[in-house]
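Given next, in structure tokens, is a single chain: the form predicted alone.
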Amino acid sequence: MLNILVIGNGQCGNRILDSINKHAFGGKGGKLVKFYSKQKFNSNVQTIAINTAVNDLKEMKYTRAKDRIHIPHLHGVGANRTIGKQVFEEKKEMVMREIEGRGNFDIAFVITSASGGTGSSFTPRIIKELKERYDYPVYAVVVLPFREEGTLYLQNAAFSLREIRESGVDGIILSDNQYLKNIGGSIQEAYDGINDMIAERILFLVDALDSEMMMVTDLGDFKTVMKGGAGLATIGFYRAEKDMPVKTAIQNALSPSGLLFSTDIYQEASRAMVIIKGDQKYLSIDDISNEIEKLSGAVGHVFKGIVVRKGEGPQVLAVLTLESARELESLYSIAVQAIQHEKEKKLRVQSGMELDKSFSQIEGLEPEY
């Protein structure tokens, strides 16, 4: 049995890792679940969500309460990353206290937006921090923002991404809002499908990881795959009918609509890994080994794995990891104009100082009554 730790940290961790929970619990049974039931992991998960915010853990309905972790500071960081990382140095070993109580690990996730503040300031160091402390990987799950929500967090999602490169993490795992919003519809529709989306590939990953199957990936297997290419990753997935042939489950698994990141796979994938669940009889080795073919063709190696799972129609994962990524490349051109912009700015206020020549208007005068 693997043990397995996930960290929700910041808003957006936290609102993903109560998902998490949400599925783990059977994703029935409103928030009181948490109180009489049992979380339905193959694996010993142990998930904590870590937050300045003590009203963002709050909102949290199927975490418990000994899993959520507040650092107190006023109500938040106010998406300021060098606030955050003085934060975080003040309280690093209150943080690393409670992960440490938790027990050994095989493998943890540390899941944030990059784009916030305590997310984007604590992860890279957090990481670090476990990096530093013991020897098993340890993997970013991080969410990129839309492009329209504003400077201050289009260039804290490009120094955060780059902090938690820096960190000594094992793989970045991208998932972006921009382009879930582009291929589902609105904001708020994202916003509300991000959290499920990642939960259910996050959950199908770690119960194929400790999963008997008839072809075998297993966690060395994952690591192989995520040391591949630049260091970045994607995940693919599709949840088919009984009816649908499981080539094309592939198929759309790694399509455009199936991933969390905009990618072409054929031509940026470094190495992947495909596990495909389901009822035996909708499963084909023939058809699934021809689509491996395919994949393999052009991305290099590909682990698979078929998990045999009585009654279920074909579900497919798939993780990529990636040589390049051009999308993330226009979104740092976007983060520099945001971040000239911000400075231009704060120029023009300092050099300016129209209000004081306002100010300076009633020098010597008192106010008459």
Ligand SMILES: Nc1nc2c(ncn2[C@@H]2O[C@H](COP(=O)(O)OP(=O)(O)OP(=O)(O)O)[C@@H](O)[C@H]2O)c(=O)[nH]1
The other form holds:
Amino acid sequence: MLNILVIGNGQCGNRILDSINKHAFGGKGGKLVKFYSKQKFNSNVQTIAINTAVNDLKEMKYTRAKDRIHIPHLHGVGANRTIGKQVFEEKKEMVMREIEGRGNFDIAFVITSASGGTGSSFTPRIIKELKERYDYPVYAVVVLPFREEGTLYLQNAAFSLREIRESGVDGIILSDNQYLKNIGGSIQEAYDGINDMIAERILFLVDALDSEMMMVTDLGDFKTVMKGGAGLATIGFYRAEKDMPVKTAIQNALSPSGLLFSTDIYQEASRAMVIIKGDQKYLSIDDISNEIEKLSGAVGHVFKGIVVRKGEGPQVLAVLTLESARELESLYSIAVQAIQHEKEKKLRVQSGMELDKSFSQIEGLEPEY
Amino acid sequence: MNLKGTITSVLCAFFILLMLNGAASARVEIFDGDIEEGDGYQINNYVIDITDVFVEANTASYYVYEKNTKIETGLLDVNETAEFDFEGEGKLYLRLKSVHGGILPRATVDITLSNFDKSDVYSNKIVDGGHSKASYGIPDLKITKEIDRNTLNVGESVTVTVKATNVGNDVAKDVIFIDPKQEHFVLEATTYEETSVDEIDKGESFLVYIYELKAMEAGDFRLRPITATYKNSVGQSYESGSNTPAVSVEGAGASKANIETAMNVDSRVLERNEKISTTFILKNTGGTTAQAVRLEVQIPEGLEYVSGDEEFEVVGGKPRVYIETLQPGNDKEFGCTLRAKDMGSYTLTGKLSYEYQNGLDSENIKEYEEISVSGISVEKGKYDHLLELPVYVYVIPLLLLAGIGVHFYRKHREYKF
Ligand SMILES: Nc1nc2c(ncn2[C@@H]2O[C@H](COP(=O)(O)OP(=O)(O)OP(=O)(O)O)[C@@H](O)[C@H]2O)c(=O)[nH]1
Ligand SMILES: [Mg+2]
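Please could you give me the other form, the form predicted together with this ligand, since above is the form predicted alone?
Starting with the chain above, the whole complex follows.
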């Protein structure tokens, strides 16, 4: 049995974590599910939600109170990463003690948005501390902002991604709100939809890593895949609603609609792991091998694993590490413009102060006619 | 056919040939007159400087420049002609007709041009001081500031698009645009910004800005002109400014959130233990979003809270609803159920508070309001006589319920943050 640690930082991280806990109760079921049902984890999964904003923690419904850690700082940090870093440095031992108390782990995931204040500044530092204190692999799950959310968020995203990469993290799994925004509905519904997508994928992954698999894929393989490429990865997933050939399910998981981040996997992927789950009757080894071969033609080695679950339709999860990410480059170039723009705004404000100086010259004078 | 006829037709043919040929290489007169020593003559980007006049020798020396670059120098005798290339195919001819002495020696020259359309000559004049004083093509940036609407309300935004087109006859170089801060508005978002560029060619257009300004005050305003500084191809500086579009901002109550409330109960007279449903309707009839909307229900002694829509949370025994935002024109309805505990007459009160931004102040404006329904009266219940039954009738189901209750309470505590 694997020991798995999942940390959700900031509002976005908290919500995704809550969605993971919700799905762990077995998918459907209202808010009351926690009163009559038990979470169905194969592994020993510990979840910790960390935030400076107490309201974000209060909003959570499926995560135990003792797993919600409030780092007191009035009203969150308001998307200000500098304050976020300060607060973390002050309260570092408090955070790390909480983690320490949960024992040792085989793998950890840290979930955050890249663009807020709290999550994006806490995450790189927590990862750095984890890597220094323990020797299990740590993966970041990073949510990129809607591009129209404004310059501040874009800047934050650019800087925090770099810091996360430099934190010693073993891999970054990208998810892009912008890319997933066509889920539609209100912003809240879009968030919920995206959070559910991410939660479902993470749960599927940890469930598979701790299951009896054919063609054996395990935690070791996952680590190997995540080591590939530029340290960036994303996840594709598909769950067939009804009878569907496994071939189609694999194709769907690898198609743009299955991915969390905009990439052409045949161009940008460098290593892959594909896990297929379902009833025996769907799992035609020939079809699976054929389909995987197509992928390995473009990507190179593909690890594959098969989990047999009686009565379940075909489900496919693909972990893909990327050697390049065009979409990320374009985000950075927008972010650079944003930073420039903020700078100029500051300058403009300063030149406004110059004006004050000019005004002060006539202090105490009267016009002469 | 006689000889005279033959000669006439040959001559005719000869003249036609001459004319055709002449059309191709016809020379056009540019200048016939005096140029003083040290001055020059400019044709477009070319300047012919008469550098020295030697009266005794009947000669004059000249330098030819194409935009500050020397391309030719020479010495001409009177009646001699020099020729040089002009803007590609063209040829420029300089003939020295005579030289004159005096305090300011001068040369009389004849300048002609062939293989060039005279209408393409845009600059054609004597330059005092020679080529170093010449000005060449003049770039001219026509800057337009366009807005997508002329009237708006306080708090609304107008999109400004700034473009520059070079309508001059030289390239504009090292172009820098400066957009002054706009009073009465704040910069809300910048979609596009390119405030400097190395070159804008003749006839070319350049997109400078697309941004949104949010109106902060009512009134009629003109947006400030954006200015540009730039240089022509030889580094001379120019400046131009844009138009100043007029915007009229209307202020009528656009930036106020106003939540109207209604509170209803399904009956006012009830028996003990009976339930009563209460509904609250909140509607934002203002012009801006209400934030942090909080409704706290104050339950009187003789009534108790049983359940409510999922928006309700019970804090310190008081049910309340919190909604982050209520958009203008939107309404929300919540219901909860209460139970009558004790006989009496009661008043149910809802305390509403919310905030909004009025678009002018940086602080949110806070509003409070109270609504109540009074005269809810509780009378003796139909089943009150059951209370007189033997104890065990209650005890067994109560124990069962208590067990379930304890489980729920534990779970609740486990998840209650
Ligand atoms: N997918 C998804 N994105 C979210 C969610 N909530 C916020 N975001 C995104 O996260 C970014 C904002 O970061 P938050 O996580 O709210 O910020 P925070 O870490 O709580 O930091 P502060 O509030 O500034 O202290 C924006 O880009 C949002 O679009 C969510 O529930 N799901
Ligand atoms: Mg927050």
